[in-house]
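The chain below stands alone, shown as structure tokens; this is the form predicted on its own.
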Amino acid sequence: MNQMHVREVHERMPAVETGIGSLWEQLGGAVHASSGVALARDLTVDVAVIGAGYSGLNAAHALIGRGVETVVLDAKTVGWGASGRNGGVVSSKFRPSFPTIARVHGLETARTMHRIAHDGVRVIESVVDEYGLDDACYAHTGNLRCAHTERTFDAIRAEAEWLRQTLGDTSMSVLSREEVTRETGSSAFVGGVLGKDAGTILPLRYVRGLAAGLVRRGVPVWESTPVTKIERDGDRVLLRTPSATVRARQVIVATNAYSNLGAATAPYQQALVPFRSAMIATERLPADLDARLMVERRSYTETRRMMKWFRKVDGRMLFGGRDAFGKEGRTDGLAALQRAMIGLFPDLADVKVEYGWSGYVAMTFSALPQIGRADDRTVFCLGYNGAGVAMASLLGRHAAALALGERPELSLLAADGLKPVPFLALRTPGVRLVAAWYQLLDAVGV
């Protein structure tokens, strides 16, 4: 095997240089009119949004549609955090399965959560259409979940049948071992379930394009503007930044796993378990490999607990997975990803890896996103648990509604105040312990 050639994002949380080694940066995308410019003058607005990712920008989009004067502030640049680092998988799911939700919370709750999950995909489609984001390359391709054991194949097949019979969801179909092998080009799987209501997108182009569209519509998006302090001032809130103060009636905090970039939003990190996720991208595949691997060009996931996922972008194999053990600034996690990729696709043994990058996924104790009020002036949305492209976009819309005093349908996602993760001091060693246990279970096929 050739020595791996990797250019990695040197991940020091939070001091990270944007996009070094990222395929998404190489592919580029829109740059909005205020790119890189920090706020330097005081402002008064109706709603201040902290965080220029999917949630924050979609909140701003919803607010300006209602004629609400809005500003967006970000400690870094648009797409610097998870919105510019993720794999670009647009999914209609939550971490807990819908049968599990029904068993624990009741059938009607599962039905509502199912509807909310699919609403997220519709939001992506509407944003891409309304803002003309053709270069984000959104495609409603579906997602194929590939079973690595007969036991997991039985489980996902039973889930698909439950969705069909109980919720009337006909978007799921079961594929045999031969069908999965033919589509993926890998003989490592025993079967799979295709979820048709899913897609892929170029994530950095999506978030930058949305920001550019908002700026054209008159929404200021100020980068390099961390919020250092939030104070009450009568019926207003004062957001202090290094060079200016923003007065607002309502605040939306949409900083997710990167909440500790600003002192004022750091407390929201207590509600999350940050989990590192990493990706590699190969050089462009030779024509014969390109014709054999992932022929339907959708996204693919495994059923292992320490899930790997893969798809083709720009003629390359993109392969990602959770990286709890990888140390920031080292290539250990990326080398492990390459080994896993070759284990599934031996034909890639001599294909060079040209890009490698990583970022943080925000996990929650409930394994579900959370949206609600921290107080009477502040709304938050966070914790997308690895399925955030569609859900973060949807919950940004709902955060805007909450800020305006409305009551959107949130079901299990509604949070009554910010709830810190139990045993917070044990968060980091706990993540490593759980990841080690999951890796052991995956290794023995349990």
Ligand SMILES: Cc1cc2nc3c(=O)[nH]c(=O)nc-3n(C[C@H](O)[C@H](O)[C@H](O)COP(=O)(O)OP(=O)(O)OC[C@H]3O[C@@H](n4cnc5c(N)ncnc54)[C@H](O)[C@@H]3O)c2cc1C
Contents of the next structure:
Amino acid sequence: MNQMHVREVHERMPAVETGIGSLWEQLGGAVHASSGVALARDLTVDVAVIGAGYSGLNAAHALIGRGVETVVLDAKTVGWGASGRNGGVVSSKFRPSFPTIARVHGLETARTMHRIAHDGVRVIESVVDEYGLDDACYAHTGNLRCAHTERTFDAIRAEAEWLRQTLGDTSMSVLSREEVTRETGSSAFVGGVLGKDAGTILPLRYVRGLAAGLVRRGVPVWESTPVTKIERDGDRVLLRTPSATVRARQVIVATNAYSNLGAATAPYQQALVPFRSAMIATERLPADLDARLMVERRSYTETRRMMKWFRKVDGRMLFGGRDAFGKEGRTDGLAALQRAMIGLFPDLADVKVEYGWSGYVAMTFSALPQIGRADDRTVFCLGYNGAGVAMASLLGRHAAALALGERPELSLLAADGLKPVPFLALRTPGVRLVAAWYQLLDAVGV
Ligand SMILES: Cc1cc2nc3c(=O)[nH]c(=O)nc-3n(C[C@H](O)[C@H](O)[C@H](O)COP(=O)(O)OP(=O)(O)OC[C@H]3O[C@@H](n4cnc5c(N)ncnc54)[C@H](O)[C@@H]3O)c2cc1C
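Mind pulling up the form predicted in complex with this ligand next to the form predicted on its own we just looked at?
What follows is the whole complex; the chain from before opens it.
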């Protein structure tokens, strides 16, 4: 296997945690007019949004659409969190399958959750449209779920059939082994299910483009501004940052897996199990491989418990997975990803990996995102369980509605207060144990 090619990392780049650069940073994107500037004077606004990722910026978008005076504060830079690091897979599902949701919570709930999941994709489409984010290269490509065993193929086929028959969702189609091999260029899969209502996007360009658009519309987005304390102040709250304060009627906490960047938001981390997720990108593929691999240019996921996903960007193979968990600051998680990629695509054995980076996804105990009120002044949305490109965009908007006293349709995502995960102290060793167990089950093919 070839050595990873280590790049110098731009100072702003999230990937400093791994020491290898991010393709997204290399591809760049619009930087908003006040980029890099910290809040330096006291402000009074209607709503203060903490976190400049998809959740926070979409909340700000919904608020200014209603004429609500809003400010966005981020401890780092726009997209520094997961919104600038992810795979850019725009999906219309939750971790629990819709048949499972129906079995546990009833058919009507499954129907509503299905609608919410697809609403997420619509939000991406509308934001791309409204802000003219052409350079984010959103494409409604569909997602192909590739089965690695006959058993998982049966399961995803049955799920697609249930969706068609029970919910009338005809966007799923079953692909044979030959079809999946032809589409992906990998013979490692026994079949697959194509979900047509899904897409791909360039994640950092999306978040940066949205921030730039908001700034143009008059929403201040302050970077390098960690919120360190939130206090009551009469009928308002007072947010303290290192050099200024913000008084607001309502606060939206949109800090997700990075909530512990500031003392004021650290309690939100207790509702989550942060899980490290990593990505690699190869050099540009030689023409023959480019013509053979992922010919439809969709996003691709597989059915292993420790799921891998892949897509083609910029003529490169992009490959992601959870192998970097527990390997902070090290590159061996990335080497494990490279091995997994070559396992599925032996043709890539001699192709150089040029980029590698990682970030935290926020898992929740229920495996579902949560949105609700922490108190009468504070709304939060978090816990996208690794599928937040569309869902964080949608829930950011719903968080804005909650802050304005409205009641958006939230179904199972509605959280009645912030609930720390049970056995909090055990969550890191617990996740490590579960990850190892899943890796073992995947390895023996059950
Ligand atoms: C490697 C990786 C791959 C992924 N791939 C996919 C994918 O392909 N498809 C998909 O749907 N999802 C994916 N996800 C998940 C998705 O990226 C997230 O769910 C989504 O970006 C969450 O957005 P957010 O705005 O809620 O949080 P974030 O983007 O993490 O933003 C939170 C922000 O809050 C700021 N912050 C934190 N605390 C404070 C504070 N006290 N004061 C001020 N600011 C603060 C941080 O600096 C950060 O910018 C992936 C995630 C990772 C890490």
